[in-house]
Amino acid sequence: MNKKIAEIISKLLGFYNETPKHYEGKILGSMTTHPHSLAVYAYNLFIHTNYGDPYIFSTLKNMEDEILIEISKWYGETKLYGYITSGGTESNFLSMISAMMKSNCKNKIVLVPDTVHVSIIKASKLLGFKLISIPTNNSPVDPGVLENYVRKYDPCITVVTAGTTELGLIDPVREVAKIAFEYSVYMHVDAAYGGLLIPFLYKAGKIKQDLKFYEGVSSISIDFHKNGLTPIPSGIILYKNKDELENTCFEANYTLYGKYCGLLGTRPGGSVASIWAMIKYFGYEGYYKQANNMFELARYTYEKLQKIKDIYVYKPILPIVVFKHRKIPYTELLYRLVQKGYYLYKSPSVEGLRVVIMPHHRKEHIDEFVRVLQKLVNERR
């Protein structure tokens, strides 16, 4: 081997061995999992494409086709339109930019419930949106109170969350279509991490709010990079329409494709085929059992924490589980955990912290995470 490429990979070997381990199960706060081997050989394969030409690389585009035709099924629909994201952050974007390219788009205001994830918030700032935030008390979004700011400000765009980033809370799909059909708003649902939970959740019965392109929904994102067992990037866009797709395209006449479609130009191919390597590994009966078995690890969790005296835990609604200490400061406690080599993310509102329940997790990294933070209550006491 050249002795400048050993070099290089015993450095990297070093960085890798010092790099956290999603199956060492102390990576417990992030919405990130290790990808599916077979994803990872898909990804690898297509990694020399770019998927923003389409037209040299039409194998991606004939990959994307069945890959809508699939999903399309899932959320209760013949045939959606949309392509894959860099993750939910731009798929965010880009709903915001088919609302603004709409004829009826009389306002530039946005219309969120407080919950809504950040990429809302950059976006509105980098777009010219007017945000209007609505207080929900870390509750789903009160129908009749945003029918009511919809009447008073006349949003161009709704957005509200399916599994919300520090409660895993779910916004009312359904009631809030009816509005935004009734007033001609554009409504996305942020689905990030929860596309590929809930619709498998609700059909086991476990939760009670199912998610669909009711009329009134417009678009909903997904990211594939979290449940969907890909690697990073690879996030989807779903649009009713194809009209609203094509708001997000723009002209590139010096490429064989003539457009390009999203923010990024080049884009990695290598996401298209991992996409379509697990959905069709996994299909709906694949990711239906591995919702289930996240839930009922996410209810062992929640079970386990209740446990331990002073500790309330805030019970789940999808899996993420949020606790906090009620005479230890959440980020003294978050602090104490880092030091133990444990990974959770705060969840500021509720001045908790939060266990999100991947793919990787199993029983035995929770009942050893529940040892380490009873061992440091007992310590503080």
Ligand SMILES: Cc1ncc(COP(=O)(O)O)c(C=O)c1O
The other form holds:
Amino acid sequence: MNKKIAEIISKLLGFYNETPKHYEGKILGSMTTHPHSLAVYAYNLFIHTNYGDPYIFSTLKNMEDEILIEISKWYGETKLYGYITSGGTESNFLSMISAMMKSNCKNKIVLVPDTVHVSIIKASKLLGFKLISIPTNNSPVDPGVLENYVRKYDPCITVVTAGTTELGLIDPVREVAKIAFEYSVYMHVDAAYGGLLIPFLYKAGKIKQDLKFYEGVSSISIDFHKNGLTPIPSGIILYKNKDELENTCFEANYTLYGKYCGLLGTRPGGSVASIWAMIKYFGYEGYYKQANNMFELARYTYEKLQKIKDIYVYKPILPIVVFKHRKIPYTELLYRLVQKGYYLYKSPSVEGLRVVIMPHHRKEHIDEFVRVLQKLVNERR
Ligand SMILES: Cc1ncc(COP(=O)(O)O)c(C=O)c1O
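Next, report the structure of the form predicted together with this ligand; the form predicted alone has already been given.
Every component of the complex follows; first up is the chain already shown.
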């Protein structure tokens, strides 16, 4: 091997060895996982492709069509429109662009429960929306309260979340959709986290709420790089109407395709290929099984954490387990855990710490984590 390449590889491996790995089970707060080897293969096979131009790379467009047909079935629809994106942030941006472009968007106001993801706040700032936030006290938004806000502010768009980032709450999508329909408000459901969990857990009877394109829902975002086992970046935005998707496309006469859709220009075709491969490999049954396994492991984590003295645990709705210690400040606990090699995230709204059970987590990871936490708490007494 060329000496220079060997040197670079050796340095790369040095960095790699120092990098935390998901399979070690210590990255407990992040909504990321190690991608499936088939998804990585698919991604690498199409590493040269730019999905910014589906004219040249029309095979990717065909794959995307197949993805949309399959996901439409999961969401009880015959045909949804959509676009593979770089993830939840881009998908959420696109929903706001779609809403903004509609002729009935009189007031550039976005109405959201205060549990909404930061990407909506970012999008509203960058797109010049006024954000009206409904206080929820860490509960799913009350539809009656949301309706009052709709009457008062006449928003252009409302965004609710199916699987909130901090607690995994599911806003009442069906009820809000009724309101959105009645008042002709564009409604987007941010299911970046919950999109590959909720339909399956509902089917299994583990949660009370389903996620569908109820009349009134205009778009839904779902991330594949969270629970879909594809490499980062990969998400999808789904639309009921084609026009709303077209509203996110901008003329680019110099290209063969003639337009750019979405926020990115050049974009990884590997994302499309890897989602296609995972959908073919797992299918509905595979993701159903995975969602249920993660749910069970979250319940197991909840029960184990409850046994630690002075730890209060929130009962998980989706596979997110939030806990806090009655005496030790949560930020202190967070950094003590970091010192032990554990990476949790915060749920600042309840001053707690967040464990997100992801597809790579196993019981042994949880047992070891609980042991470390128990020891840490004992030492602090
Ligand atoms: C509910 C929700 N929406 C959107 C996002 C943003 O997704 P991404 O990081 O893929 O842009 C996240 C990320 O955690 C999320 O939890």
